[in-house]
Amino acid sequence: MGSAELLQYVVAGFKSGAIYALVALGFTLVYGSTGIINFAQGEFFMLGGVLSVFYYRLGLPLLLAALAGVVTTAGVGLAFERLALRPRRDAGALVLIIITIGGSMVMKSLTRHIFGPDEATLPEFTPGPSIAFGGVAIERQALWLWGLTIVAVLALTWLYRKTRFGRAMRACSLSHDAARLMGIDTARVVMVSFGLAAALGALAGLAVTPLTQTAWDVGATAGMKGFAAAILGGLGNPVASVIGGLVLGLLESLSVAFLSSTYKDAIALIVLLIVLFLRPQGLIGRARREKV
């Protein structure tokens, strides 16, 4: 294998990794404010692509259709938290996680019945031939994907560190009771976190649709790999989630180069198991100690 071919696999890995990173950021947002894993995150990814295609077919310009897809998916995330999770907010974490799994199944089924089972796609945001660089071909849509990932992680880092809402999210992740005693509207923090997580998933879904197409059933795989990326980097840390996504994408691509494409989808599960056994806090996260 030549260096140019190997570099092409690396570029493909970073392209997949950016998708996983955006989905992982959604997991991180919800975990950071609630302490639970939202297994409906993959369906927000699916809805971003499907709804953007729907609006585009209605006649909206491409970028406006993409924006409408993100906003609508964020609204679905807000409604999901308000109608499905908030009534059981005093239940244990396991109950809430099961609710997110049920919500995922409902979203998938409704999408199939409303929009149909067929695959769909969008035009590239900036049409044109791939960009040749150092013997490697890079799709213009991949540049959009990387750019959106960078903007998302910078925005979330600023949100966490520089805003009152970010401090409220961190407080909620430590203790909802203590946060309420300090005057924080924890219900509002959780609801907005779900809306932002849904928007991030939708952003990933619509950005990759011109490259891979979308359909009602693409959310499960994206959710599983995004979760693996979040665990790999360190759940709860936006920068760590992005690093985890890029590393996972690179491992998948190199497994295709040196092993076989047969094992590509198994890499995320293998990485997830290894990390959970050997370093549960992730590559960057710090181990937590609890006093009893």
Given for the second form:
Amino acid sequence: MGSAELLQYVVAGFKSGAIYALVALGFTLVYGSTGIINFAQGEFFMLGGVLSVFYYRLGLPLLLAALAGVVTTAGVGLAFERLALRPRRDAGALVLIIITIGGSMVMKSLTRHIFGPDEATLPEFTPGPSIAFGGVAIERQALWLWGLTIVAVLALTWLYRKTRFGRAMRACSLSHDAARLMGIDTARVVMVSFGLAAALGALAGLAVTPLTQTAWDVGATAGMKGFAAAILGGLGNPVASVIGGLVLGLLESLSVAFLSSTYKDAIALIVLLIVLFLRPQGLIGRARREKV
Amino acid sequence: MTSDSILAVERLSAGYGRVAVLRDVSVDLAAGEMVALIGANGAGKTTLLRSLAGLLKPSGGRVWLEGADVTGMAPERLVRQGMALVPEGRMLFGPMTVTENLLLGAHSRPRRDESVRTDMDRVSALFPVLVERSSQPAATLSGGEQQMLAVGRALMSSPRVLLLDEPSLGLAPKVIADIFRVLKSLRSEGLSILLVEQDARLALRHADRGYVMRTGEIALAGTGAQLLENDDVRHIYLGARHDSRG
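What about the form predicted together with its partner chain, after the form predicted alone?
All chains and molecules follow, beginning with the one already shown.
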């Protein structure tokens, strides 16, 4: 295999990796504020694509349709937390996780019912031929994906580190009781983190739609990959989730290059299992310390 | 309830699930007073403070804060009403810096409250070591420094009633003395303090008044000096040998 060809696989890996990273960020946000895994995260990815297509077909300009897709999905995320999870918030993590699984089924079925079973797509954000770079062809949409991922990570880091609300979010992720004693409305923090997680998932789902198409059933795979990426990097740490996403995308792509495309989708599961066995805190994450 | 009490607890009952821990507990605290709550492990002292701070919903009784009924109010609202808890085990935000912990202490106050800055300076003056440690994660502080941070963080909410759960636990005598000196100076500035202590002698020596809790009820009440003189208290809580009632 020539080096240009290998490089092409690396580019492809980072392309999927950026998607996984955005989905993983959603897992990380919700895990941070609630301690639960939101198995409906993949459906936010799906809704982002399907709803953007819907708005685009209504006649909205592409970027406006995309924005509307993100905002509507964020609304679904907020409503899901408020209506399905908050009423049972004292029920324990297992119950809440099962509610998210149920929620994912409901979102999927309703989407199929409302928008139909067919695959759909969006035009590329900036149509045009791929850009040749060092013997490698990079699709313009891939640049959008990377750009959006970088912006999302920077925005989240800024929110976490520099804002009063981000400080409250971090406090919540450490102890709800202690956060409430500070006067933090933990219920609101949890709801907002669902909204943000949904927006990030939607962003990934619609940005990749021009490359892969979307449909009511694309959420499960995206969710699984994003979950594996979040675990690989280390749950609860935004930067780690992004690195986890990129590494996972790269591993998948290299497995296609050196093994066979048959194993591509198994890679995420294998990575998930290996990490959980050998390094449950993830590549970047530190072992959970005793809270002081 | 006396007319000048800032905090009045009337026949409060609370527990976990079906297990009743507190039964008909009545306690009051006057403005600018330091009151100690002593008693054996499991007597219900921590449960009482948790109920007062809103972390636990009482199953019966009333709590009045500055004349307003605050029974069952959520902790995030109570702290805005002027009640702050320094909880058992301190519950600091370990990976966050000392400064961030203090800022979180002021979270209940309006975003543009200028006096937050003043209170930050005040806490720094009370606990100068926190200034040296300001950019360190709270978890890296020594036990004594962590306790000072926990008290400082609670003060950042600008409370009128401060509840403290075992501030001396596990600390060196010199650090304990420092913390009690700060508490007494806060009291002299008008803060009302309700203090749970395992170390009964220490607590009663510094407090204006005390209550002795036994199996979820108030067994005795009196001034610090009276309780220190009381035979039962001396026998059971002040290190004399335990008798059959112990």
